[in-house]
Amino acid sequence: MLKKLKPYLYLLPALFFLIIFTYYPVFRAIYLSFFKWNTSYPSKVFTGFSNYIDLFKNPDFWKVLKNSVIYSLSTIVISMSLALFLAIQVNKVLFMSSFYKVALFYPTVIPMAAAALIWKWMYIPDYGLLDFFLGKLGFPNINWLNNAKIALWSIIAVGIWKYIGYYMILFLAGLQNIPKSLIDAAIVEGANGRQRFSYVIFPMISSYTFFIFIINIINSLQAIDQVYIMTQGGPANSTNLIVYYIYEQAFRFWNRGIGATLTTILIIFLLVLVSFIFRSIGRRVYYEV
């Protein structure tokens, strides 16, 4: 009996922390989402689904949702495309290839808070690095973070720059695991570069692509550091993303009920999205090289 229980005893420490720091907060948030709990209601008052109804009627919620979708789609498509392109180029380069790998991967090791401060300095009008070089080329100064039309794209650029090196290294690992005999066979058969990529290279790295796609979704929906440091959701909520909106409601406005409701909506959305992705795309992934 003890031998059967022994493996589970080794799992107890990890399970303990998983319950305390993951499962309990999730179920606590779901529980609190059914209560009014803010400055007007210092004690929790059960109100059923009223928090959800209030949120769906709030135009700020839909604005934040739209921003989050734009941010996620943009960072996923652009960062994965650029990372794959860079991985292919680095995989070809022999001279100073280690230098290129380190240079492209370096932003990944910088904390997002530090990266946001660097980019915030670069975005400063008049004497920021970007405006300095644009001014030398004869372009007018741009108020990158205070213009509602481009502020979100300025935040997106930070997210892409921060993670593109990490995704490139993962793609590079996949490219280097492709048997050279397959590429040689395709060349012998007369396949051009586009055909080799479409029918040999990309299918063989599909498992890496799928993994990068999943973590990219998670990273994009967790974005908060750059928003907090660079814009705090402004101007006019144009850069407000879902996680920052949760923080804002729960810890700045002390509307714990709405904060818990937003958290619950995000959890449900992620569960449904990931489940759908694994059931649809995940079954088409090739895992053996």
Given for the second form:
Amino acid sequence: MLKKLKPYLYLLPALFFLIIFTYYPVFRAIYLSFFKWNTSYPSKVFTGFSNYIDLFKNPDFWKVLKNSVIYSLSTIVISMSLALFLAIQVNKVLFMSSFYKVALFYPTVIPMAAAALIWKWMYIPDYGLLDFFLGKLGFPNINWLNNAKIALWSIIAVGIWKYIGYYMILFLAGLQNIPKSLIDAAIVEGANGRQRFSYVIFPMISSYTFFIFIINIINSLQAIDQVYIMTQGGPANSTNLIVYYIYEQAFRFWNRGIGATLTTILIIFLLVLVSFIFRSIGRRVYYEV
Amino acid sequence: MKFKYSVLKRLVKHNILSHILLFVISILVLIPLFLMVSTAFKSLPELLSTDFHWIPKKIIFTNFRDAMEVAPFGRYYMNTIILVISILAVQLVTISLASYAFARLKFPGRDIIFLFFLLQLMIPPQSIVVPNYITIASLKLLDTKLAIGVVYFASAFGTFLLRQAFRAIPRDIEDAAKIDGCEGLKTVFHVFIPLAKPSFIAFALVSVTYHWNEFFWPLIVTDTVRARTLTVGLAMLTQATESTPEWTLTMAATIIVVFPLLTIFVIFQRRFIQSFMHSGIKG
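Can you switch from the form predicted on its own and show the form predicted together with its partner chain instead?
Below is the whole assembly, all chains and molecules, this chain first.
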């Protein structure tokens, strides 16, 4: 009997924390999303789907959703293509390659909160670094973080800068995994650089690309630190992203019901999206055995 | 014409174009780092003067002293170091036990439970702060280091990584250990963990980096300097000086926060990059 239970005993410590701080919270959020629980309802009251209806009627919610989609899409597209491009270049060179790796990767090891502060300082109007050089070149000053049309892009730039080195390193792992004989065979067959990329390299690293794509989706939907430090969601909600919105609702306005509802929406959205991607693209990915 | 062609050929042959591109982009990526260092050693009057120099006219160190006076960075350091080490220590125990079970034992429901572990990768801690905060509050843990750490005590990522490493260990070694009287828990600690050392180091580097740099969850569950970590302390400092932001002081404080990890990274860059490279993806 004890022998049969033994494997589960090994799993118990990890499973215990996993259940209490990952799975239970998910169900707790779903449960709480059916309650009004805020400053006017200090003890929670069951109200069915009213939180969801309130949110869907609220233009701020749609604005946040739009911002998040723009943020995710643009960071994914730009940082993945740039990272792949850089990985291919780094893979080509020998001399200086560790300098390039260190220079491109270091943003990964500094906290986003610290990075956001440095970038905020670069973005300061008039005497910040960017405006200073723009002014020197004769361009007008740009209000990087206070202009509702530009602020989200300023935040996106930080997100790309922070993770590009990490994705580059992951792509590099994929590139270094391609057997040299395969590339040589393609060269012997007379394939030019572009053909080698589209018919050999890109298919061979597809499992890496797929993996990076998935972590990029999850990562970009979690972006909050730079929003908190740089803009607090403003101006006019133009940089308010989903996790910051959760924070604002639950911890600034003490609206826990809405916070739980937003959490539920985010998790369901993530799970549906990721399983959809696994079903549609995941099958076509090449996995080496 | 002929000359031009040979130049082009040489450029391609020695990857000169790649070097130029990589060099320019590397410098662009390094600019924030240069700016941080340059600002931290400047005096405030020089910073506010109209001209900009990467290298300060007069290099001063007082910004660091001032930053240490404005905020208790010593305390934040202690908190962060204790936190990062304790999380790693607990994680090592939970993940090696679980990985051993997944890699070597046969039992009903193994694959389902493993999937259940992996699903955690899709539910990052940031997205469940609201219910977790409520749990932590009802456990009366708010404003403690345990509150920050406890949500990370199980790591799906670590379990996955170690399971791969454990599976690669030959069965013969395990059998030999068995003959010598090593079984169960003893095998895990005397055979599996020592043999999977590279994976442990990779995991440790990733875990320490992640938790040293973490900001949002510690921000929410801490209220006072008692448990506050470096990143949260840094943000508090800038909010305190918001009306007249002293960027010289802020950048000095930023250096105080990023310095240890950045230094370790530069020294052990190969190991670091290898760890991040293979941690996510192998297998």
